[in-house]
Structures are given as C-alpha cells and as structure tokens.
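Below, in structure tokens: the form predicted on its own, a single chain.
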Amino acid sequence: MIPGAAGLCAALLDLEPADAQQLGAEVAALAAHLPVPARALLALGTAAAEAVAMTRTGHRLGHLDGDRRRALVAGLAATNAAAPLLDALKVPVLLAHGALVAAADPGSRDPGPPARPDAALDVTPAGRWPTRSVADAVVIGSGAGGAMAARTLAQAGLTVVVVEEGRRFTVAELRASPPIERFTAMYRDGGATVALGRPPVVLPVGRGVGGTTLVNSGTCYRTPTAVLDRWRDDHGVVFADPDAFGPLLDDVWTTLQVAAVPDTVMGANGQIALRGAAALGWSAHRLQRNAPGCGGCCQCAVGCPRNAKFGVHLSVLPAACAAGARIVTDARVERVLHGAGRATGVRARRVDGSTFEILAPHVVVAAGATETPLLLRRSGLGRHPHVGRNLAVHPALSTAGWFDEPVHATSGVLQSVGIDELHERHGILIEATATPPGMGSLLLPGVGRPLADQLARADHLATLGAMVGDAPNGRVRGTSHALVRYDLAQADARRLLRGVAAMGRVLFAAGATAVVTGIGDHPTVRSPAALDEAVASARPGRLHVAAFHPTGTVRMGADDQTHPVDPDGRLRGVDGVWVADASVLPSCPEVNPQVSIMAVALAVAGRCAARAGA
C-alpha cells in the first residue's frame, strides 16, 4: 500500500472521496509491480505531499473539503519547488486513472481475432533445464538481435540454445489482461527504468521472449545510408558499406513482412499529421511497419492482442528453432564461462536462485544496450575502458494538438505517419504516435480541476513525437542492476525543441485550436506565435524527455582503444564472445532501429557460423 494515495488523487485530479479510495488502490496496484527503489520514492513524493499539506492546513490531503484541496493545490503547482514533485507523482496517478477508463468501456478496444496463432517454439522453462548441458552456440537474449543471430547459427548447423532472462507471451494471455497489467510485465523494472541526467530520461526496455520487438511500435526504417557511411568511414565497420549492408537489410525486410500503413488503420491521428505536413508543404509518409493483418487498436507498446505485429517471437525464432534453436526462459545469465582466453559457456540462475551452465565454445551476447555491459562486467570480460560508455538513446518530445472535432487516437495504429521535413539535414524525425488505451494523458499540464477537465476530452487529442539523432553522452554503470546516466547534450536539446516548434506547426496547419507543447512555463498555446514563444523561453533541464532505443555501449569499430568489439562483431580480450545487439551500433541510427540491428546481427552471426567452422 502507498498510505496517502487516495488523498493524493484526491488532489491532483479534484475527486470526491469514494473515486478517490478507488484510484488510490489502483495506484496502489501498481505500484506493487514497481521495482524497491521507484516504489519506495513514490511513497516518499506521496508523505512529503502530505506533509506539507499538514503544514499549511493542519490536515491530510484526504481530510480537505474541495475547496481548502484545490486553493492548496493551485499553490503547490504555481512554486518552483514543489511544480517538479507534482509533476513526477502525477505519471502513476495518470497511469492508474487511464486504466480505470479503459476498463469501464472495454468494448472499445476490441482487437478483433487473432491475425495467427502463437508460433511453434521450443521453450523450455529454466526449473525444467538440466543442471549441465553442451552446444555449438549459446545466444543470451531473444530480441532483435539474438533471434536474428540464432537464426543464422542454428541454419548453419550449429546446436543453439538461447538463454532468456524473461518468459513467453502467448496470444491468450495478451487478449486477456488490461494494457496497463502488460505494461508492468513486459517491461523492465515494470517500466521504470529512468537515466538520470539532466533532464532525467524515461528508458523503458522490454523483457520476454522476443525482447522489446514484443513491444515497440513496429515501424521499420532501412538504415539511412549517410549513418552507413559513418560506420564505414569514422569506425572501420567495412560490412557497413550500403552495397554490402543493402542485401542484409533486404533479408530482414523480407523476412519481417515490412508494408506501408493501409487506410483501413490509419487512423485519425495519422490523418492529422498527413493534413498538416500537407498545409504546409512539407515531406510526410505513411510509415513502413512490421505487422500483417494489423487491426489497428493501439495496443503494440504493451504485446498485440493480435499477434499482428511480426516481431521475431513470431518471425525470427520460430525459424531458428525449426532448425534445431532451443529456447531457455526465466534464467538471468550471470556470467560467460571463459578460460585460457577463450569461451567455454554460460551459468545463469533460475527463479529460484538455483544455478545451471551451458557449455559451448560460442557465446553471442545480445542483452541489450543497458545489459549487456553489466553481463561482460560481471565474466570479467568488461575491462576495456568503453564498456558501457558511448550511450545513446535517441530522445524525445511529444507535443499534441486540441482539436474540435474527436480524434480518438487510440482508434488506429500506434503509430502511422512520418513526416521527415527536418530529417536528413537537422536530424529531427518526426512521427504520428497515439498511445494504447489508458495511457496517453501523461503530457497533460496542470493538476485539480483543470487537469480533470482535460481528462474529460481527451479523446479530441491528436499526438506527434519528435526524436532526434543524439550525441553518445551517456554511460551504463552497475554489474547487477544497470545504473544509467545521460545527459542531453545542448546541441541536442535545441534540436528537439525544434522538433516541437515543427510539431506545432503541423498541428495548427492541421486545425488544431491550441498545443500542449510539454513546456513547463507555457504548457498549452493558442497560436503559431505563441508557441515561438514557449519555445525560445524553454529550459532543456526541465523537459520531459524520453527514449526508446539505446544504443551503442559496446560499440563494434576498428580502433581498439576505443571500441570494445572488433569490427566482425567479436568482443576483443577472448576468443569465441560475440556481441549482437543494439549495443555495437557504432552511433544512433537515427531512426527506429530493429532493422538496424537484425541486419547488424545478420552479418556478426554470419562471421561467428563462418568461424566456428572453420
């Protein structure tokens, strides 16, 4: 339990007593699937909200009629000190109070029949794995990059087992709980993994059988080729050259059944930003997406009811294990076996706590940007210098547009629309992204009853995102649990803020009658020049960034005093360890990466197949 919780919703969103008991135990809920630390500064935001309410009226938030409550309340938020605090307790309450929504009309979120059924997999529960076994090639982790490179490893007749720290999803499971339950499940750290900076960045990262393809958007961009030629250029990755990395981009293309949005989910979100892009002449598309039979219900970020969308638990891995793959879930690798300079396998521990090794002369290491550092730290294989250094995540704003008319957002894919007017010259990409039901209230400013009353009509939102191609300012410490810091560097936060002042743009030559531009000091505006305005007053420190695609680690190059990972994808020190993930990217890719990195993995597998037999 959070004590205080229900008088905290009480406040920020103006609730009589009997809403506010019921939201406070969805926050409660919640909570509890947390990790200690954020659960424990949630109860913390929530005593020192009602501290101060003691203070200044000798009463707890929940004891306060309406009125005392709000007059409080206006107060609080119009401090510089106590604004940031209301604006970090509002994301669980928003979160708790979308999902009360979404349940009370769950007709309107019909996914519809399944598009297919689960895949055939061969998974085999931890508690049910030998304490000793052996294989040609182990693979640790099952997302774009450790399917991609299974795949590869298992065709070319090697023995694979790929190890998983997550479980399997079945489409069942996925129709049958809210998003808000799948969010807390799919996600790392029920979602809140946060890089601390300035501005602290929202990092969520997927967990599960098919890692975080489970839950991204599903849009796919070829790698732009001026982001090849850095690779081939600035850090010797010869296989980056575009003639020979076109025909690996191609595979993963074909092999993810990659097509442009259809208007039968498009989506009014995605009609907005195609009208407003149009107004103003500027370059817009219908997005390229992985998901064959999509029914548009907004659901990707949190597992597709449908099994819709193709991420390789539906594309990858269920060729890899019908040719030979097994896959191992709920077992957290603790270390990569090595001895006298070579690999010799994998220990990972079960649920339980009880411990299993798989020997194998092949290890490919595909934990993700924010894992994979703490694993080699822990093998004693992370000396080099830029182990967990280098990170870049790709940040982002969101900004949306008050439309007369209802614009239902969530009725329609994710997302739909890019509009790249900004793209290849700035750095900016800009798309049409909803979010799934419940879920997309977090950019709403203000708290009491003005925060309610927007809650009332938020359904005549539409939402743009802009993510620009950052600088590797971050690092992953930590060899347990990752301990990530990112800083956003200058050049980076006047480009996003550009991005916001071109998503208003967009929005108002849309038709839009005011922007909520995510700007603490002028949160919503009216006009074009308004929202100038905002922009040239806005503090980068006080932005609420997010990301979604951390990159670049332990990343691969030429130069071995800066790059961990040699430019075949073999993590230099130690014959046999090869890392395929988001990780080696050289720099951010500067658009969604899955495809980047099923491609990158492609070809480090292929070396890794080529070597071992050899």
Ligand SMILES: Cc1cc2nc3c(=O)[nH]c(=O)nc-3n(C[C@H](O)[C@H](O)[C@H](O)COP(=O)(O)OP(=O)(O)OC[C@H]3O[C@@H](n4cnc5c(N)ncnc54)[C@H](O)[C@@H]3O)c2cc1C
Second form
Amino acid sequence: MIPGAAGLCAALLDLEPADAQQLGAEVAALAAHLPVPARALLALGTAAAEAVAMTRTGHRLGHLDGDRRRALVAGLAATNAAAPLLDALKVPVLLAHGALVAAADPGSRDPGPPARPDAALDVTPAGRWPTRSVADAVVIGSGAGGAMAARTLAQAGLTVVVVEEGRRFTVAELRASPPIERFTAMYRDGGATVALGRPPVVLPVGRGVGGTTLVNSGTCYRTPTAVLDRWRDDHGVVFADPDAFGPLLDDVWTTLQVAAVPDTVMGANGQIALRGAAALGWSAHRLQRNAPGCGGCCQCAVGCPRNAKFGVHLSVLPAACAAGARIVTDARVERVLHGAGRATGVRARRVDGSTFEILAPHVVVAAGATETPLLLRRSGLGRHPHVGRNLAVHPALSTAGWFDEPVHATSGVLQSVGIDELHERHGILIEATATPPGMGSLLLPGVGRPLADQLARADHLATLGAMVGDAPNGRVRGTSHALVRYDLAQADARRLLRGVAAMGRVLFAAGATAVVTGIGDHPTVRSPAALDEAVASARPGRLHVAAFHPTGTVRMGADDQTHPVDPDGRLRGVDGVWVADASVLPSCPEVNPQVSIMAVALAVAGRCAARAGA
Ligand SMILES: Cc1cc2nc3c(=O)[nH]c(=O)nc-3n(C[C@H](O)[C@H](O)[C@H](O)COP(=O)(O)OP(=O)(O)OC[C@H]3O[C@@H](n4cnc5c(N)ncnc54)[C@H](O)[C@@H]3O)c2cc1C
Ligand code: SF4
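Can you switch from the form predicted on its own and show the form predicted in complex with the ligand instead?
Next comes the full complex, this chain leading.
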C-alpha cells in the first residue's frame, strides 16, 4: 500500500474520487512488484507531494476540491523544484492507468493464435537439481550470448549445463497475464533499473530463460563494417575482421529466421515513419526482425504472446538441448569456483537460499553487461582495473507526433521501420518504436487536466526513437547489486538532440499537427521552426533518456592493461573462464546488438570447445 496514492492520482490525472481510488489501488499493486528501493522512493515522493499540499493549502491532496487541486498542481508544475518530482511520480501512475485502460479493453491486445508451441527444452527448476553434479562446461545465463555458447559447446560434444537466474515463461502464461504484470515479472528488479548520472538513464534488462531476448523488440542488424574494422584494428580482436565475422553473422541470421517486416503487420506507426522519410527524401527501410509468424500485436517488450518472436528460448536453446544441454532455472550463480589458477565450476543459490555446485573445467560467463562484472568480483576474479568500466549504453530519446487521424500505434509491430539517413555519418539511428498496450503515455507532458486531455487522445500518437553510438562513459560497481553510473557525454547529448530534431522533421513531414519533444521547456511544438528552437534551448541534464543496449563492461582485446578479456574471449588471469555476452563487445556496436552479441558468442564458444579438445 502507498499512503496518499489515490490523492496523488487525483492530482496528476485530474480524477474524480472514485476513479482516483481505483487508480491508487492499481498503483499500489504495481508498486508491490518493484524492488524495495523503487517502492520506497515512490512512497517518499508521494509523501513529499502530500506535505507540499498540506503546507500550501492546509489539506491533503485527496481532500482538496477539484478547483483548488487543479490550481495547486498547475502551480507546482510551473516551479523548477517540484516539476522533476511530478515527472517521476507520473511514471508509475501512467503505467497503472495504462494497465486499467488495457484491462477494460482486452480485445485491444488479442495477439491471435500462437505461431508455434513452446520449444522442447530440458529445463529443471533448481529445487530439483542435485547439490553436486559435474559437467564439461557450465554456461551462466541463457540470454543472447549464453544460448549461442551453450549450443556451440553441446554440438561440439561437451556435456553442458546452463544456469539461469530467472524462470521459464510459457506462451500460455504470456497470453493469460496483462502487459504490465509481465513487465514487472520479466525484467530484473521489476524493470526499475536505472543508471545514475545527469541525466539518469532508464536501463531495463530481461531475466528469464532467453534472457533479454525474451523481451526485446526482435530487430536485427548485422554489425556495421566500420565497427568491425575498429574492433579488429583498435582492439586487436582478430575474429572481428569483416571477412571472418561474416559467416558468424550468417549463422545467426539463418538461426533467427530474420526477415523484413511484412506489410500485413507494419501498422500505422511504421507507415508514418516511411511516409515522413519519403517526403524528406531520407533513407529508410522496413526493419529486419526475427519474428516468423508475427501477428503485429505490439507486445514484444513484455514477451511475445504468440511465440512468434524468435528469441533464443525458441531459436537457439532447443538446438542446444537437442544436443544434450540442460538448463537449470531459478538459480543465481554466486561464484565461479577456481583453484590453482583455473576454473573448477560454479556455486549457485536457489530461491530458498540453499546452494548447489556444478563442477566443470570450463565456465562461460554470459550474465549480461550489468551482471557479469558483479559475478566476476564475487568470485575473486574482478581485480582487473577495467572490470566494470567502459560501459556504453546506446542512449535513446523518444519523440511523438499528434495526428488528426487515429494511429492506433499498438496495432502493428512494436519496432517496424529504420531511418538511417544520419546513421553512417553521425551515428544516429532512428527507429519507429511503439509501446505495448497501456504503456505508451509516458512521453506525454504536463499534469492534471492537460495530461488527462492528452491521454484521452493517445491513440492519435505516432512514436519514433533515436539512438546514438556513444562513448563508453559508464561504470558498473558492486558485487551483489549493480550500481550503475553513466554520464552522457556532451557530444552524445548533442547528437541525441539532433536526433530529436530529425524525428520531429519526419513526423511533421508525415502530417503531424504537433510534436511531443520530451524537452522540458518546450514539451509540445507545432512547427519545424518551434522544434528547432526547442532543441536549441534543451538542457541535456533534463532529458528523459532510456537505453536498452548496455555493452563493454568486461571488454575483449589485445591490450592486457585495458581489456580484462583476451581477443579469444578468455578472462585474463585464470584458465577456463570465458566471457560470451554483451560485456565483451569492445565498443558500442551502433546498431541493435543482439545479432552482434550472438556472433561474438559463437566465436568465443568455438574457441572454448577447441580448448576443451572437443
Ligand atoms: C526492451 C528491450 C528491447 C530490446 N530490443 C532489441 C532489439 O530489437 N534488437 C536487438 O538487437 N537488441 C535488443 N535489445 C537488447 C538485446 O536483447 C540484449 O543486448 C541482449 O539480449 C544481451 O545479451 P546478453 O547475453 O549479454 O544478456 P541477456 O540476454 O540479458 O542474458 C543474460 C541472462 O543472464 C541471467 N543472469 C544474470 N546474472 C546471473 C547469475 N548470477 N546467475 C544466473 N543467471 C544470471 C539473466 O537472468 C539473463 O537471463 C533490447 C533490450 C531491451 C531491454
Ligand atoms: S508484434 Fe511482437 S509480440 Fe506481437 S506477435 Fe509480433 S513479435 Fe510477437
């Protein structure tokens, strides 16, 4: 329960008491899924809003009549001190509001029949796994990198156990539960992971069999040649030579059954992006995706309820299991075990607190870029000064356009079109990206009646996102819980804002009557000239940045002073420990990274198998 939640809802969305009570209860239900610090912050923020109301009016928010509440909220929204608090409190309130709207119209999220049944996987929950077992290799994490590593090792003839902290999600469960519940269940810390800095960066990562590929958008890009050249020439990663890397990318592409988004599921959000780019004469294309049988229900970010998106739990792990790999779920690896300078296995903790060990001479760490450095430190293997450093996140900003005609952005693929006009020269990649039903209103500016009016027309919004290839300006600290710090470089902030200007131009060119910029002092603009003014006046520290592609925290390369992992994927300083996930990428790949991560994992696991004599 969050005391004062109903009053807060009444204030933020200008609701009558009964509606505010219902929304307050939904906010409390959502908060129950959040980690303790996020829940505490929400309670504190709500209490702070109540305290301000008491000081200014002598009444609690929930006890104010409509006019006085509206006047108070409008006054607060106009002050520099209170506006950020209201912005932060809006997030859970809008998510809860979206959940209620989606629940009232279940037809709006009908995904159609499953494209395929759940895959045949050899999955054992940790409670049924023995206290001690042996294998040739243990893979930690079942996401993009871990799955590819497990498949390679098992197909080479090694006995392989994959240990996954999350659980398995079935298509039946995804079809039965609303998007917001899936959101809090399928992401680490209920989706509330943030990199601290100015501005803070929302940084969600998935947790479950399939890792973040369970919840990603299914967009596939081959690693750009210029990036591969840098990995080879600047970091000494020999296998990144474009000629050598090409066959690895081909393998991933075929495995994931990648194809261009078809007309049938493109949706109006993507059509608007294509129309705007065409009007400007800009280069744009349908995105390539790993989603054979996609029905365009726009729920990719909360797990595909059709089993169409071909995450690694459907595309890669079945082949690994067919070759003998076993998956243990609900078990967090606490330590990589080692002695006399070489790996001897792993120790993992079950949900009930008990532990088990799997002894193995080869351990492949693939826990993702924010968890792998922690695991290495917990294991006494994180002494290299660059473990946890060099975090790049591929930061992103969203911009939306208001259209006279309904857009119904949730009818169609979540991520549909790429606009690459500014990609090669400026590292800015624009993608038409909608949000799952009920989760699309976070960008809307304002509070009170103006916000409520926009919510009532939210199906007239089309949304684009721009990401920039960034400098490695972040760091992951900690041993049990990641403390992530990321400082957006000035140059990257400028390029993000250039991305906002470009997205706004595309939206206006497509016929938008107004553009929601996400920029504090000019949240909505009605002309390209006003857009330019907004961008010129923006303060980078106030931007609402999100990022979905953390990489580089245990990067690979030839220089042993600056790269904790060698160019073959072996952790320096110990034998038998390999790293095969986003953490080893030497720099931001400048495109959506899953294909690059899987190709790198193929290369690393191939070398591990060769070393194991398989
Ligand atoms: C919302 C969203 C949308 C995205 N969309 C796209 C997209 O369209 N295209 C694209 O290319 N990329 C996309 N990505 C990014 C992409 O999915 C990730 O970059 C990729 O999955 C990372 O692979 P990984 O192997 O490093 O880690 P993950 O896939 O995150 O897998 C790591 C796994 O390790 C497990 N784990 C962690 N610690 C432990 C431990 N101690 N013990 C046991 N298990 C552990 C985790 O639970 C997790 O399952 C998206 C990401 C997000 C969040
Ligand atoms: S839009 Fe996404 S969630 Fe919906 S069917 Fe296609 S891949 Fe699955």
